[in-house]
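Next comes just one chain, in structure tokens: the form predicted alone.
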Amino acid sequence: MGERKEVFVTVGTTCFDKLVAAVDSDPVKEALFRRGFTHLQIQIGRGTYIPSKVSGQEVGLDVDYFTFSTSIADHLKAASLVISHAGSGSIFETLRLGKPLIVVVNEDLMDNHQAELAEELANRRHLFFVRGPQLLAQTIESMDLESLVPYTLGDPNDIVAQIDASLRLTSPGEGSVKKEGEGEGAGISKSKAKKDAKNAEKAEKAAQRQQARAATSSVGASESDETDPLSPNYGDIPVEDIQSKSITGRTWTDVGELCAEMKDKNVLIRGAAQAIRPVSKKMAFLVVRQSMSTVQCVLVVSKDVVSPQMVRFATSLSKESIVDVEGVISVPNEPIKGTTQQVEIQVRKLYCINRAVPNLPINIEDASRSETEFKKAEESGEQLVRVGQDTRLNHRVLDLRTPANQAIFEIQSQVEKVFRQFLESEGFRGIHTPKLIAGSSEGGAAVFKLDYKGQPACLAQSPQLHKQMTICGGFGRVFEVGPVFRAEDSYTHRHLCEFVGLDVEMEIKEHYFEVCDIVDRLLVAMFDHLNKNCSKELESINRQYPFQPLKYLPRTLRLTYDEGIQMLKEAGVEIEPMGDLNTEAEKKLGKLVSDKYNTDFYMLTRYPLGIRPFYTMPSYDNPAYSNSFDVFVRGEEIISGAQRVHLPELLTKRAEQCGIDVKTISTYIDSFRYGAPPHGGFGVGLERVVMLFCGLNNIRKSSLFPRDPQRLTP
């Protein structure tokens, strides 16, 4: 079998259908085959182009088509030749790898962007320019892969001639007519001959200019900066300057604070380069993002303020690079689309703190799209890149930068804040319990077992045992925010192997409804706070993941387990006697309650004892039931709570009935032998609160770095 020689065609994150169509044509494939290439990888991009054939063997080549790849770098490394359009960030990575590269120049880029690109790539080897995709097959046939001529920028007005000279090619003229019986060189019109002569003269002059510049190429790239008096106002910051070298006392402004009242004020911001848009050699736009806020920064060439080199520096930045921008606030006459702040910064200084790689594994714009956008695109025949859940989680650092994710985790932070503040106002004390324990805290086999210095141990399924022990220790009322571990093989939208538990335990004076009252007031206070103080975040989430606002009552609805079962039976749903509600039953009951009581938030009390943990107190009037409750939001269980067994003999009996080795929890049981008050409590997953309040369809969206049965990284 011969050596694999692969060609990779990239259109980057934008569309250049003409290039894709040209490469997908038989003449180009035949030219590649004749030059010894065996495999062709074509990135179709986001355009409207549809391949004429499916992936397979064509014209002697193995051809593969794909719309997007998260491993562009791997394709580039494997390639023997790369074909790219002028706007693709893959150009620079290809040159760094020393790969032969054909850059196809679009006609409408000749006047500005392409001239800058050519200058940026001056004196690089292994580089060809093609004016339009129509000459691609000819270039492939004629290119010399062994002794490539470096390309050097000359007069920007002669860029077309320079490209032709670098390729030793000229475009076919429109007036060329081949008469019958004449050879390839015959039948050229006078006008065509004159045009060819003129082009040849241009090419010769361009080649002379190239040679002259090649002699001074050692200083070429840096010379423009040295001769620019404004060069101190822009550039990449040296590493030593960001190693806590000094404290300057400069005043920084958050992007979210920029407003019209700051007009004509000089500001200094730091953020990520979300979008870079060159308009011409003398003007460019840069959108800078900080958290959920974005602002448009404008660079316009102006004497003693902004130089062409500074504009070129701005357009060379890669997306997501961290930049410092200093400039003056201006207020445009028309609303600014695509940014949160309705002001602009007229840039005076621009520094890059850290450059992102040119080819990001996921595009923030793609990861921010809503289902509504995809539906509209589908209806119009447009192709959009959909970033799947696994891809998002594989590159979570980038995924977290989307506006919706920024908002989700601000909501999560506020939920924890209200949880702490409310409980502290009710006389609760924060505690921290161990996560390495000798035995199961919940019963069952769903525990992560480990060796603890020669002793069997496991990760705590909840802080249940130890928070009860603190009540026995006289703490009265306690709460904890901490990790919880469940080794269940649950591949559902709402289960995780590790989550953040919000746990509460308290003394009971008379009735376990005292615990229910705390749950009622806590959750209502939490929901009120989010609606009142997080409207911006909720709007941001709603744009990408549309949801209906949560319906809840000032005093939470309470139904007994039996009342809930009866509602289901009347609706024709069969439920196992004294059994737990499955997911479908929970959803159905949630719908029934919402329709009847106009609330998405309610409690079910007095559950059967047989489906509750061993430490749950039986009911006084019927031992088949228990003093327990669950809380539901949008038809899904969110909280589980109960009065606890505080009598050691009954606790021992219940543990044995549930299959728990009493020896492993002996210290827990012994704590009730020294006098223990009646008490109860509850636990709720932080991620589940956020998921259900925001109407998200998967708990992984509300978990910072989710851990499920199949995911241990990142």
Second form
Protein chains: 2
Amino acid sequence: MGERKEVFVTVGTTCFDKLVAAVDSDPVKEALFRRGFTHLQIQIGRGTYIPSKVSGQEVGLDVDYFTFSTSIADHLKAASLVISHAGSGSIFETLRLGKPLIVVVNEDLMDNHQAELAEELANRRHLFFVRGPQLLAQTIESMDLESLVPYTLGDPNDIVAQIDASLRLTSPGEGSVKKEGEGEGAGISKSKAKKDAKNAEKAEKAAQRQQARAATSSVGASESDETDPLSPNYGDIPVEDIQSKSITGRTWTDVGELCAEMKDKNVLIRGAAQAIRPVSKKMAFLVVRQSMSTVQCVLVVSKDVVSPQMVRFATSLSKESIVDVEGVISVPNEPIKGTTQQVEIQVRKLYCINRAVPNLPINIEDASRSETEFKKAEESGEQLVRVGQDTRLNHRVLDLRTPANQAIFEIQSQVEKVFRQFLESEGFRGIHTPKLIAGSSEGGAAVFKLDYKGQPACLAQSPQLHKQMTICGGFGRVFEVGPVFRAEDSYTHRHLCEFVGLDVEMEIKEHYFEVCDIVDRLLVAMFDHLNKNCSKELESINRQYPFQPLKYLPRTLRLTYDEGIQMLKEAGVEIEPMGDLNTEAEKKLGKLVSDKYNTDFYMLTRYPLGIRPFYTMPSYDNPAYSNSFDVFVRGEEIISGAQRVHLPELLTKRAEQCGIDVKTISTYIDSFRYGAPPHGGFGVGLERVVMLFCGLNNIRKSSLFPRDPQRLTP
Amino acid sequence: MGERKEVFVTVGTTCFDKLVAAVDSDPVKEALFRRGFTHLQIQIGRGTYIPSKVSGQEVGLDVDYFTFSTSIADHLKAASLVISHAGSGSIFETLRLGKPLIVVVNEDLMDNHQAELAEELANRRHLFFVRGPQLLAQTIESMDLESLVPYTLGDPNDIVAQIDASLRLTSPGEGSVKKEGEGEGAGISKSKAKKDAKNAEKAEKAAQRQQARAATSSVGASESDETDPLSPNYGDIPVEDIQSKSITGRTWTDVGELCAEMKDKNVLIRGAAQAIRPVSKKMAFLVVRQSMSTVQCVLVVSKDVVSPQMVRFATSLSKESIVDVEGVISVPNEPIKGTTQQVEIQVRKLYCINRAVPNLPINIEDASRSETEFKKAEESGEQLVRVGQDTRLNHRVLDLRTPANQAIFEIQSQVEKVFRQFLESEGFRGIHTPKLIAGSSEGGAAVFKLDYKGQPACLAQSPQLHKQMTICGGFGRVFEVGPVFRAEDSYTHRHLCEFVGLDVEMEIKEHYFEVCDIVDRLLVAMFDHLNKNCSKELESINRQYPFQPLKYLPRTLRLTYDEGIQMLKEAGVEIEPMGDLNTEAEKKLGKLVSDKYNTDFYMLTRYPLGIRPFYTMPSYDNPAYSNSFDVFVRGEEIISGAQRVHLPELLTKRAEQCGIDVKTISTYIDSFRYGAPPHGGFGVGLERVVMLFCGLNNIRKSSLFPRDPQRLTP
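Having seen the form predicted alone, can you show the form predicted together with a further copy of the same chain?
Next comes the full complex, and the chain you just saw is listed first.
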């Protein structure tokens, strides 16, 4: 083969598939081969086009590719020819190494600006300039490498200045500049290249800002001064910039991850401006929030870093506006009150992505206060704003931003996660049953009715009938997470018209206690998981809504219904022995059990048949009782379960006894005629688990967008 | 303390909390202490009552407890007194060790039979008999250990026979008998004890069967012969037995786990009698199915093992009846055709749990046939029954039992599992948004309307608006799995009126390709997972509905909409450039892409704005285009996604342009006034993913209980 002559193609961290595809095409490969090149190395960046890698017999080129690498410099040094996108970083790095360079402009991405730098450098004969990949083969064929003028240091500022003057600029170099920052071992002047890129960036920002001002933008006008040389470092981001204009591949840090170990590091965050505290014309604080985490950002006027205009811009922001903050992590000597993160960001750049209206219907600070704070304020004669439940729900998108609410819905997602993972590990299969059904899904609760293509239909009150049908379909063990609908007029703290049901159904080999065993281990696993992995969230809830941690036993206490009644009786509470427990009795029994057994979580088994749904299996020894159970947390029912009747004759009889029109459930009853295994299951309300585990006083607090008899919005 | 004198309390593997609680009470502890005992060791079994473990100063007893142990014999040997439940295994084991024994009857569990053995042995002065835990303290106080008569071997059969004669028997010993089988090192005659227990069990079965016959049971009458001494080994199980009568703690094996390594092992399975093949009066085969797995069970008449009556019983079973089979695993020399498991069970016991009606509306064999089988049969002139789609859906519980359907819904559950796990690992939070909403959730599709407590409401066509609101609520990244409702009159192979939506919404830092990246990695992870972990299921589907494995690239191909149009144009298909692709064009483009890029899975980006929903973000450089994408599998759309408009003014303008009554979505639009981060997302139909990955021809095949304009049941 003789001498190795490599062509290095780079698109930086951008997506420039057309260039990669062009390079991978036969005409270009053949042209390169004819010009004496032996190897083709392609960096495809974020693109999706995969080069063929086939060298081909006719074209003797060795082709290879990669996406990103920290050693671009090595490839550049090894190359005899570089073909690059128009990023300024790539351009200057290549030129400084004295390598022949072809710059190909990405016509799809460019905003009529990107070509300018390359074109100017081409005019000075430092490189070859190609307006679009389709012209690449032709350029390679015809280029005269000897005609190129070596690039000398110092030039780029001239060029940048020149282009700056006309406010038409290339985009800043992305890939290579970033890679330099990562400390690869290239022998070129990094600081120089960085400065070049920075200058280019500055100039572009200035250009963009000027354009933004000229345009009748919907974004609030910038507060910064045009004469401020630091003005590219702050301001309102123009609309086009948040319309997917470009991919820079910058690294973002979550506010929750900011910690003292990052001291002196440069970070970039995005969040809501929760608090803006002007101190003087030369200093301001900004608290930025992302989910449950907050960090203090500091602006102090300092030459070439922060201008008074930048401080003024910061203090002009409205609360809850979305901001991008870039800066250096510092660690104050004193603990920082009022933010979760114990570091500060010394702001270098501050951009507003989206301005909030100045007068918010809810102040997040007000919505986050605990009763303790209200009491304290009252004692000191201070008047604090209280945000009522309805106001919260009417402006739920604001209310959801409080730390307690962020935590509540994280807990909710964790409850569902454990529910699924535990059951999957026990051989249960996740299913989805229809919510639109003919007839009513079970007796008792009122249903939402609707017209279904001319047929009367209703919304499922539970997946009961269908989940049982999957058991008859041979599914063995199933679970479902889905909405359930109750049209009842319940105006209580624990009823909703729509909530999320966690449902389980399983074959029973011998005894419905097999179902109780699953409940027991599932809920204990769930509680253990929350206590172990969600301490931050539980603390956050506790701060606003104080509660005692749930007491529960490693093996859940099981009492029979009769034993429960007996305990109440002994405590002087008389209950109709075959009737149901009312809310008050449940609470009282919860207290008695808690005192006696030291647990807030227990089961009552063997309920009277008369107070259970028609599909509940009667006890083998006494038809007045049933193979059923309820589970209680802090004296409130969260789970109801039972063995089901799988014998069609008995099921029909029971349905009739319960006043159900058997015709409307005939498909359901028929399901058991074709060989049905004994089975049972249970249902849990997701919101109720969260509410009771966290000791919340209202189920609306654990429902994202609650639906009750009076609320259908937001 | 002097000599150690231990009391061992055992409840076997049962739940007998009242005994444990009684033993743990002060009166009993004091009585034991006064009788010179120093240690109290309690086996609590399946109970939930936890002994206090406190020795107490007044009562100098050392208390300890455990649930289950393989070394009960050691505890028995160490004991100076045993207090036991009435299980025959525990009783005989204790007596044979010559230990003083108090048997306490569990009055809650017993069926008036359990006490008999203990009472008879008490009459012979072999033990003390206590009718209920409340009398225990008194018995301990008054018992005269010297009065006990040592028990000698050989007695139990007498006793059993005696009780058998009167058909009133104790239940077989559970805990200790089972433990013996596990091979602990007790020095007593194990085989003897086993035999005792077996005799007891036999006698009880006989008793139960006699009772079942006497009762007017709804279960089909037994086919067995009363004069058959093997009759306890087969028959219809009485109703009471499947009403949670007892917990025996037997070990069950899944049919899918049966393998050659289990040769000669005794197994117990439950499943559906898929096929019953009488060979002669002395031999029959039974194919038992559990989920996707089947096993051949063999009955061959053999003295003391299988009687001709037992074979007759087996062949009397109706197809799809639920049976329990106990037997020994054997491995035939020839491969077994027609079952998934390559072993047989030599049946020892066979009970019918639930009889199917003799004439099933669908024969599972018919419903499981592939087109290939139909073709073959046709060629050979054979007439096979075809089960139409509607018949299948009308009798879905039977249709679901086919191997292909079992596999399809396992695949479906796996798709959802990967969806969740991938997104959780990427920092997405699972949420649940309401399905009942005021107004229509977006323009375009028809909605199901209903009356919500006097207010007009509709069912959500997607969680679009609410998932975006959670992003405005600071949730960062969210996903939701839930039903979506479309009232459109689409009578196609790929539309349903209710399906399961997999929805994602996320903050965008710079570019909507961040969303595309998630789609790309998510779907590739999903396909990889299915191919890697669900080969059995995919084969099972392939057997009935043959399909080619999905071709996809490790990095998903992305083309712009214009590029797609161009490809179609070049292939001679003319498309309105700013209009949507119709089904035919989608198919054609899928074919072109597959041919050119060797992938059945790709994205089209940058759709014309005019054919996207009002909330889609226009492109920054050309308002005729949008920051949106669709994803295709095998030439059919499965995912639609985009960056959203997060600017309230632009959103209002776009809604108006799209003919939406802005008043009905005012809460939604207002959500963006309080500081809204740029964001985007996508939605996938769960049934469509399954359908297209598995190359199924109709979405009704991947919906458990499909809902279309003409179907609302089952």
